[in-house]
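Just one chain follows, in the form predicted alone, and it is written as structure tokens.
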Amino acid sequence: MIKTNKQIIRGTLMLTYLLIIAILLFLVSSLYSFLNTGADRSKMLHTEVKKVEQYLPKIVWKDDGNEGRTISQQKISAVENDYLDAWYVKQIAYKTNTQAGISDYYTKNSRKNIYDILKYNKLNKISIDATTLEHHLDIEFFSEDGQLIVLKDSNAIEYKQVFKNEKLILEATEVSSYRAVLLLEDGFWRIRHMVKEASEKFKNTTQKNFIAFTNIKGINYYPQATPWNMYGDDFDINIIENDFKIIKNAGLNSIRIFVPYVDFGKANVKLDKLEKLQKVLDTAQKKGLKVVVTLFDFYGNYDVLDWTLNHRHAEKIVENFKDHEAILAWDIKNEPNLDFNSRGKENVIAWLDYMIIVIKSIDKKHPVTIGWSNTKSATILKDKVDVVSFHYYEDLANFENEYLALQEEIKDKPIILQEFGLSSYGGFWRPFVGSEKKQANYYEEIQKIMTKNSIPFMSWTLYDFDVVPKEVLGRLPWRTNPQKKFGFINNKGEKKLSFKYISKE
């Protein structure tokens, strides 16, 4: 019995010893790994700034040399990244009235002023939504020891909204010039001193672009098998080409297509998506169809700090296709007024206003429009767009009067009925409401009104669809099922009665 107890004690001691050795080896290896791993700057930051995904204002460098030692392109990139991140964390701080991240990009002396502003704003329930949209940078001095830079930031475009007690009290866009002193500390270019040297109100100098023709007889288009996912894995240009032939033979001369923001890669637009869009535009041109391209489909944020990403997205697409012969107009956004309640009317309109400026600064030939969901909203930004577009799904009996009232208010530019239609659905969720005959009667009547008043139009839509994604109208069957039956051609490929009235005579 005593011998057995000794063996148990000896075994326990051995296990304990092995466990202690294992723990010590783990701790030593962990320490060694830590000491031999380079510092991850994104994890050093309190805010873990990821500029590529969150903040991309337009940057223009002045390349005329600088006083002091020569600076490499790698160093310039590092200065640019840290300088822009400094702007970003300051904007986050002013928006949230918190200090997170400020110490990573501002030295002790320079962040005192920021902290004072944050303290004042928090006390007075003030918050600032702001972003910079463009910077023109020039390194005026780079010290011999490589630790100090004097940076000139000319014509920086700043947009801001000031809120007090969560109510907007000021909105402004300014063009300012700054001079900043940056110090290299712990691998960061931190702002030591920054002075605003000049500032003035931003002036929009974009020109008006006229639409190529106003005798628009068009249709909104998605392939039948891939609605709202036109550029996905099932993209087939042969199907699209055949559809364009149907559209052209029906007496139509234009189409409206949609570019989904997320699917195309947001700020980093995907090359393969651009190639597919190129094929669509080339095919439209081949078939003699003009194209209205609607941007930012399925986008609905409008947050000020999202603007620079949106601008890079639009910039890439518009720059790629601004000279394409098929382009008829750029449509900034589909039915943005539906986001007024959830995102704030002022935010949405401000986003649209500056997006017009961005696109017109790139494409100086094609007109810009906005696809408003009704006539009531169609007058918003009427002086900024080149073409006024509206949608109509309301009582047909009121259509002509509403159009004439809109025409009376907007006399100096074209007005397009960009979407309209009637579902032929008359199933369980809308019994006896819709039918192919009722749909045909609707199109026959509205075409008479449009012919009488010479109204340019783009109907919704060529095909019935088997599936409507939940992102479009949600999951409720009494909403999605009628949406499937707006087409002139049913899901068997047969022309419905309404097809006779797809175009004016």
Given for the second form:
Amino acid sequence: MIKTNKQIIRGTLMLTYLLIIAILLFLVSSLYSFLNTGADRSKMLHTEVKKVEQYLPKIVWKDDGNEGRTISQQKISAVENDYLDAWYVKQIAYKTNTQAGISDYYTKNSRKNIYDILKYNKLNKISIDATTLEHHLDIEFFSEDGQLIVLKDSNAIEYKQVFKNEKLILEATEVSSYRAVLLLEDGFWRIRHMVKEASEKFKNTTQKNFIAFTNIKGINYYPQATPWNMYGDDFDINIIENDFKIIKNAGLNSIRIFVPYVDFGKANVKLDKLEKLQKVLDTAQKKGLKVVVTLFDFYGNYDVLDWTLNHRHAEKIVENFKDHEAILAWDIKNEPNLDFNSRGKENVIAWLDYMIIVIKSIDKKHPVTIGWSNTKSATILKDKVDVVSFHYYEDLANFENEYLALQEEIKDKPIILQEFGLSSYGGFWRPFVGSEKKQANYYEEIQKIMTKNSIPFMSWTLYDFDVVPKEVLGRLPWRTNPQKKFGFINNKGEKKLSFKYISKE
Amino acid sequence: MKLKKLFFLLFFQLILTSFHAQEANISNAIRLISTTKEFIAGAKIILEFKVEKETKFQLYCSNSYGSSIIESENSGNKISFEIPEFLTKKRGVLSWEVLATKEKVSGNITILSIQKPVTIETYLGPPSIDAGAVDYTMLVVIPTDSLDNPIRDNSKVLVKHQFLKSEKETAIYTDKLIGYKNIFSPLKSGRIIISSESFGLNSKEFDVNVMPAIATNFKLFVNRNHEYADGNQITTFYTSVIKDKNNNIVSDGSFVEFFIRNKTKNILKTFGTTINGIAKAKMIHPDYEEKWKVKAYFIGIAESNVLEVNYKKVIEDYMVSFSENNRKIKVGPLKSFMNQTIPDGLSVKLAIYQNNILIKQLYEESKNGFTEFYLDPNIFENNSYKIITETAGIQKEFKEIKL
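Could I see the form predicted together with the partner chain next, after the form predicted alone?
Full complex below, order starting with the chain above.
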């Protein structure tokens, strides 16, 4: 008994000793590291402010000269940079109710105005998630000593989501005109005075674009070897051309392809990717296929402060291909309704709404659609899109009714069944669920319905795939394996039974 | 069967829409009573509305700097929103919108600045300009009210400036938030004092230095103790008083370069900066007969005339004596213009030739009027050499010297 007690005491003592040493060591080391940190000299002069593209609203400069000293292009871009940064830090401040960054872009007197509002908003649990989509800038005056600028910002489009107690209570889009006095201080063009001179509610006036033809018999297309990664290093236009030949010969007249957002370079769309897309469209044109281009694949942020970047991405691609003969329609996003839960329904819908405006302002010819994943969501924004698209993977028995019900609600616009299909997978993870026979029957049945109601369609998909990236459906084998077997042609290039019904009953 | 389903659907929709209708009834009809659309910054702004039922409302408002939400004050079927001071104090459009109403109830209020400035923000630059009525400085003023708003456009600001005996006062009008005036330099250099006045408020005093403009051509002079090339005295070059085209003496410290071209077309350079318009530069006398052509420049701006300076020979002749098997060569005595011993440091050259090929040149400086060379037997073997001495531009040749 005594012996055990002694052992316990000894043990405790040793442990305490170790603990004390550990604490001391930690304290000394943190003191040491504290003394070794300090301001980096290169940062004193703001020489190393890295340009990260985080806020890229559309900027239109009015280049009509100014009073006072003539201004160089370099100075204009410096002003643009700092003025946009001023907006960006302000948006962040009102979103988070913190003051970070404000002092860099607003002078001592003007930043007080922002701080006052921030204080009140914080106290009342109000936060504002906002962005600006467009600025029309004009330098009106530049002082002789190069230290003061009067900047006119007319018809700036501001989108705001106002939250109270973390609940969205207002969405507002305003078109406002500002006049600002900027001073050059510490190398920054800082806002000294800001006066909102006019403001009105944004009016959405987009034109209607009509689809070239509605007799769509199409297919969703990925090359067999590189599904979901069509424009990567293994891009081979010969394979694609051959596939297009197969599609055309099967009696189809259109395809749907996807443009991945990150792979294409986000706001700065990469030229080599555009070239690859150009080749795909040219080839489709050559083979007599029309193309629905689905943008923003593998994108799911929708954050208000991300919008300007998304807009620059869409702008670049649409601007580049708006006159391409092969384009049938722009599909803004594949199945955005699946992001409603994680990203907020209002947010996603607002994002789509403004994306439609952006695309339609550039391409005044081609229709815009959204690839909703079911009939229920397909009515969202039905007044804004030119063509309504939906996907159908549910029970075939209800298909006709659901389609007819949707047609009741959308009378004046074409409705496209943009994705449908059945997996022929019946292997280990889902024994006896699917087979090539069942798949063929499914297509035979659905073709009948589609012919009867003359429904434009695009099936999923041409090939069976060997790999499905984890970003598509995750890693679970009972989910990814069926996805590999949706094709009309298997991974060895042999036509499956369903191929017979690829374009007709 | 199908008919039944359709009927059911219709019924269901009817119920749904009726729910909707009820909800619309609940949401209160609201009407703006307040009529004033224009306020002065800082004034109390209260928006009043007539409502059917007393419920709390929220108002979104947005001014030049940001947006916020305020809550209503209710009294019976009237509600009011008092816009907080931090939103009413800034000039510009204040947009508002009542939240959660059936129809959008929104509007704009214009807030004007208080037309009584308390500060005149002044930006003046550049701070120094050239005299001559070509260059100018710019005065930018932003009269601001007590709430830091720029006062209304088209407000009068008096700009006053004084230079020597002239005092001027001109009126400018603010436009696009600011007012500005270019003030051109006078012909004379000096200092302009500038101030401004707006609605009786005077700014403090600002000044701009009017610097002399660029120099015009000038003259060059020389000053030296004697005209002998003794390699010891110093010659001073100096300019006339350098002025700009309006007779202002150029700024002190202006840099002048002096170029000296000698007989052999080589260039010597010396520098000076002006004090009271005169630049001085110095150069040591040559140690042999010379003829210098000197010219001074403000590089790229102005130049002087060419000045010729001659230096006379100071030594007519000298002796060379050989001893210790001709290995010790003594040059001197070297005597100056009054037969005085030449100051130490005169350069003496000794060249040694064998079969008319130069094999060695030795340099020494004179000390107490003499220079000694010693030809080391380890280097110069016993043989016959030609030796040439040279100092102060005088050469002496000794053929067939046997060592």
